[in-house]
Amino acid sequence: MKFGIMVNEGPYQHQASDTAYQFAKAVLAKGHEVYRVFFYHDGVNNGTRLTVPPQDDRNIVTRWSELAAKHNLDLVVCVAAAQRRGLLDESEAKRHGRDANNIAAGFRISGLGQLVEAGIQADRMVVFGD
């Protein structure tokens, strides 16, 4: 089965990101496919490389990056939600005259069309967070 996953909450203020990550791991372990993980609203904060949790806490951003690298996952951050929250890749930073980017490894910024496509291509679309 092919799954699309949508994450609407940030990595440390709600359990949605942790649960989505565990769900994605379980789906992949069972031999299913994750077509795309789309981060929307505060969920885009899962994609910042500048998150520095305490050493004894889980690093959710790194977990997503490592899972994406291991399974060739498409981690997409909504461009409009990302810009509102100061999350930029190199291209968006240049386009808006900013001197730095902060997108984590394995994530990319794109539009809502990627969410629509995931909904069409996936057998099931699972949403985590409000």
Contents of the next structure:
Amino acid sequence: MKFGIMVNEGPYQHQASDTAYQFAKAVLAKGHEVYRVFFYHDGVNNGTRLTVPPQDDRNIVTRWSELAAKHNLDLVVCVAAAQRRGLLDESEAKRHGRDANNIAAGFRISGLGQLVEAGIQADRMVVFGD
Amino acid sequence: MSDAGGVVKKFMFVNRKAPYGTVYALESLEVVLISAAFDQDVSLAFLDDGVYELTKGQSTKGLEMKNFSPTYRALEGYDIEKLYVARESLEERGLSEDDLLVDVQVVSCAEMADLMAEQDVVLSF
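Having displayed the form predicted alone, please output the structure of the form predicted in complex with its partner chain.
Entire complex below, previous chain first.
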């Protein structure tokens, strides 16, 4: 089965991202496909590589990056939500005249159309949020 | 921008939060507007504090936030006309259909559950 996943909350503040990650891992372990993970609202903060959690805690951002690399996942951060919250990739930073970018490996920034398209393409769309 | 390949699914956007205390309502509306470009069968549900999103006479001047409530009136122009509001949520808040700024269908929570069960995709905000 093809799953679409939506993550609506930021890392550490809320369990939604942890649960979504565990769900994605379980789905893949069962041999299903994850069509896309779409990060929205504060969920976009799961995609900043400047996150530095304490060493004895899980690193939510690198965990997503590693899962994406291992399974070739499409991790998409909503551009409008990302801009509001200061998450930029290289081209967005250049476009808006900012001196740095902070997108983590394996994430890409794109539009909300990617969320709707995931809903169309996936057999099940699962939302993790508040 | 549509990449639906002719597939038409039933999408329901579920609005459960008050319009201004958090950004959920505004960003939910942004998804709804984008979805219109994909020619899908879109409906909106308003329940819990989400019913406040549709109330008339919203004033955000003191909050220094944009009043986005007029956008709900524009949804018709995007062919988004199925707006369902939970009767219990209205009643619990002392509201009635007359307090809302758009035409809606007021349904019971049980009917809302049936509508949700009919959907292909339910996105909850």
